[in-house]
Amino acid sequence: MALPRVAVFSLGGTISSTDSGGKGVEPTLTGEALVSDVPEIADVAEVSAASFRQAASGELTVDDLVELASEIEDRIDEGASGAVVTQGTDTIEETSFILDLLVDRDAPVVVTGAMRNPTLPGADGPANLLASIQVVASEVARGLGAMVVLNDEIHAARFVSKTHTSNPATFRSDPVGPVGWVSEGVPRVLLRPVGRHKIALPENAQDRPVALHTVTLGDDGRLLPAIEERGYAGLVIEALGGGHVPSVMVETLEDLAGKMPVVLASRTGGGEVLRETYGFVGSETDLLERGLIHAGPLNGLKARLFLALLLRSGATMEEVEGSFGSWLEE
């Protein structure tokens, strides 16, 4: 029987990152190279590897990952089961969270990388691009979207989330926990998450970025009005606990939210924001009266790079709201 065809798209990052003379290791290994070190992939799946880019991980921008899911399509549309990207782990969770909102086709992606280098004792890339093929070569991962394969683990790119600077098993996925994880080469689902969220781009659409302001104790909110000034089409607004903001705020929210949408999120990265249980001049019942919007079960990161894919589109401030309050009515 002929093996999948699995396509492989290199971004750099730790996975990539070998001493090159300099100060410390940086993204040198191609795409091609990353596959050639891991022999056991050739009984997995047919692989043509690619490098799409070659940085660290906070070098990539929205413009690189919308053109990464046109690829990726193509792939698909040629035939390939899936895909899998390699890069830095710093992003990875935003990367997975794009790619899930813009490739539309049940063929899985997986999103990987590494903790440690190749330099060092024990790295983790080798292992986990052979994971993330199995994942994207076997049937049970279809239809699941995007997903990051780490450490043995399968998490759904709506969900995961980066939590230690250094340690390998730094993916977790609040409140559910993994949908399934590597065995023996074989991949086990055991959780679907519900529905799908897509956004279709249309073509030559211009970039339309969102600003993410975290509030903390004492924050007087003197950066907001920079926020318009500088051009911006949106803010999330990472608030206190269930969605709470110092009440010299408020104002300055309120007039953003009649410009622009304006998206309450909370800096918690537990749960959703509240909508009804506080009254006082800065809670969640006060903001959203105020006209900001419900992220829903979203936290920040990912609910600025919802905002920002939605306005690409030409979304409407109504359709941007109705949008988000989606995520709440699976």
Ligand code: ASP
Given for the second form:
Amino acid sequence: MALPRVAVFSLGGTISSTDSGGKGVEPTLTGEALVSDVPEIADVAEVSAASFRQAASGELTVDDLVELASEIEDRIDEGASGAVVTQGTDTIEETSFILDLLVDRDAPVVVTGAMRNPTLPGADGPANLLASIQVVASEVARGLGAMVVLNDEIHAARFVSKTHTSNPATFRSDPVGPVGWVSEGVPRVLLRPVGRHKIALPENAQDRPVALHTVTLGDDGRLLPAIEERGYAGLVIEALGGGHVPSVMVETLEDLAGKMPVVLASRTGGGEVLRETYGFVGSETDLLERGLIHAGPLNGLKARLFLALLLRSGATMEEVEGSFGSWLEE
Ligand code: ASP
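Taking the form predicted on its own as the starting point, write out the structure of the form predicted in complex with this ligand.
Okay, now the whole complex, with that chain kicking things off.
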């Protein structure tokens, strides 16, 4: 029986990093090398490997991911069962979310990496790559969009975050948990995220940069005027607690919200921004009345990318607001 075809794209990161005589490990291994290092893959899928980038994941840009999403769609249309992307873990929670929004196919996309590079005992890259290919080659992940598979857990891109600098169990999906796992080489999916959130980009759509500002104790908002001056097209505010900022910031935020979409998220990392609990100046009620847009269930990092891609797609202010609202409608 013919094995499923899986397209592997390597982008660099720890999973590909070896000692090449510099100050520390750096991305060196190609996609082909990563795949040939794991002979068990040949029993699971027929893999085509491409080295799309070879960089630390902080070098990747939204433009890179837009290009990758379109290449993934091409491979799927040519008959691949799905795609596996290997890259640095530092930005996986962002890149996987971009792919989730842009790749409009039922075939799954899995992003993976490693916390221990290939020169270390217990290097986790080979196991993560094999598990990712098992997920893509199976039927269970169809229709789930983009996922992150590491440490034998399957996480939905919309929920996943990196939570530890070095622990291989760094990826968490609070508050829902992983949607499944891989056990003895068999992928299991036990939860399916509701709703399908896709963004279609017109040909040659331009980058629309969006800033992310985390509000802190005693923040006087002096950075905010630079958002407009430096040419940002939108802003996400990671506010305190349920969606609060010091009162000294509200006028500048209201002014910005009249000129560009300003999205209100929370810096807490869990729960949704409140709507009608507090009434003080700088409260969630006050900020929403001043024109800020509720981030729904998205944290600051994901809200920033969602807004950047909506703006790149040409969405109006009303469409941006409706799109953020749709995350809590299903
Ligand atoms: N520490 C990172 C990794 O896990 C480096 C990067 O994101 O490129 O790959």
